[in-house]
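Just the one chain here, laid out as structure tokens, in the form predicted on its own.
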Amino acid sequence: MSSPTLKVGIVGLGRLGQRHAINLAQRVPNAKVVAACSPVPAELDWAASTLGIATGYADYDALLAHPGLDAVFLVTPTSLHADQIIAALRAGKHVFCEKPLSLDLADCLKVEAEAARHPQLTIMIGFVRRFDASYHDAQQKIAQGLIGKPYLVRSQTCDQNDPSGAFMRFAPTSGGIFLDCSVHDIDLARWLLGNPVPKRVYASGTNAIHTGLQAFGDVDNGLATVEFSDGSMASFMASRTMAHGHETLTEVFGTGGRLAVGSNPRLNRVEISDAHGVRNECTPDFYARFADAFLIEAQEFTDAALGRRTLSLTLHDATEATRIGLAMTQAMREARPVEF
């Protein structure tokens, strides 16, 4: 007897969409990509020639009507997420959507309300770091009491500088550095601290290199602190200007110890000793750091949609990450603390 297969439509085939498509088509045993959707003909051509996805749609509604489609994988601009999720749920499809859920809190709540009307459908927002082996291990150790009661998370997402400033074309719609980069750290902090309720945020930022971001109310380096109602805290840093590579670092301080994930952003276990000293190469970008986690994430979604397990994160987690990210952005732009 053959195992059940989840028939998936991949929506959005940019750099990250292509990586998701490859995982689903080649590395997730119980998933089959039966159709692709993109307004860019070259992306549909890539899906057909590289992965053998013969059916391509320029129109999202047409994809949702594809015969036998079970689920959609949304790797689309954030401004489209809420409406695309709601349309898929109303069409009876399971939904995976890349983070963030939305840049608008009202839209997040609208999606939550729609999802509640379809309890038989699986909906997952892609907070991929939860599926990284090291972060998962850290969370388990905290839950087991290894470091006592956690009271502070310090987490940063620092990207290697792109001298071309190519990311600037996304600046008008990205929501700013905190919603674009720190939203992962926000989700981690809530998860590692036991989902405390935010009380107040402080934030500031600067444009060290990419001064053009100022026109969009954005920065290339940002700092934020969140105070929670239970007395715990989180401190965040986001940067687009690292010289050495991509660096994701999280520290958790507890009453009985401290855990750190990613203290050295090493590419692999090779250590170089030469005239410059002892060193290692660094991860060049986020995908190099979290490639395995993206695969585990896709497998969990597939298994949940097939009824084999429950998800390890909720839609409300995504709403809270947006809510905190929006408050951090407001605090930075208005140069004042923001209360919840």
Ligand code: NAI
The other form holds:
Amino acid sequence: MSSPTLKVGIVGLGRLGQRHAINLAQRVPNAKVVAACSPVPAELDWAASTLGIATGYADYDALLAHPGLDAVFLVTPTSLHADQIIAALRAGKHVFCEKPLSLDLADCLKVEAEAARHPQLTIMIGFVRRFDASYHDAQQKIAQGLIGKPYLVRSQTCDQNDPSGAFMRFAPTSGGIFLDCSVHDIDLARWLLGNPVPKRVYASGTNAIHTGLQAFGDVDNGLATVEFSDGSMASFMASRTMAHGHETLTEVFGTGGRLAVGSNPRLNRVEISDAHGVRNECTPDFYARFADAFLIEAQEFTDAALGRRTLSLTLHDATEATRIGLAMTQAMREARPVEF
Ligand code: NAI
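Structure of the form predicted in complex with this ligand (previous: the form predicted on its own):
Complete assembly follows, chain above in first position.
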């Protein structure tokens, strides 16, 4: 008997959508991409010619009506996530959706309410770092008590500077650096600290290079501190101006020790000794750092939708990440602490 297959529609074939499409089509054994959806004809052509996805839809509702479709993989602009998730659930489809769930807390809660009406459907928001082998190991070690009681997470997402400023096209809709980048660190902090309840947030930021971000109330470097009601804390940095590459670093301090993931953001194990000293090359971008995790994420979503595993990551975790990210953004813009 052949093993069951999840028939997936990929929605959004931009910067990240193409990566997900390649993984689903070529590297997730129990998934089959049966259709693609994008308003851009060239992207549908790419899916057909590169991956053999013959059926393309410009219209999302038409994709949802594709015969036999089991699940959608949403890699669309964040502003579309909530409505697209709700439409998929109402059409009886399992849903994977990229982070963040939404930039609007009321929309997050609407999605949670709709999901509660469809308990048989799997829904996963793509907090990819939870599927990274090193973060997974760190979380297991903390749960086993290796560092005692964890009380402080210090975590950063720092992107290499793009002198062309191409990322500026996302500035009007990204929600700002905390919701776009730190949302990953927020999710990690909650996970590694055992889901504490946020109490108060402080935040500030600066524009070191990309001063045009100011027009959108955004910064190219941001700092935030979150206090939780159980006394634990988290401190976040996000940057778009690193000279050396992409650096994601997380430290967890416990009463009996400290764990760090990513202290050396090296590209690989090659060590170069030359006139500059002894050094490694750095991961250039988030995908180089988390490529394996993106694949594991897609495999785990597929297995969960096929009923072969349960997910530890919940929709409520995604709501909480948005809630904390919004408070950080407000604290920075209003230059004052924000209470929950
Ligand atoms: P992008 O702008 O490169 O791609 C967006 C895609 O959505 C394009 O293919 C566009 O044609 C398509 N699209 C637009 N309107 C649509 C509609 N109505 N129906 C169907 N498709 C539509 O954006 P990118 O960078 O790929 O980001 C997409 C999402 O992925 C965002 O939510 C972003 O936050 C998230 N993301 C997550 C990352 C992670 O580390 N997990 C990293 C980068 C992005």
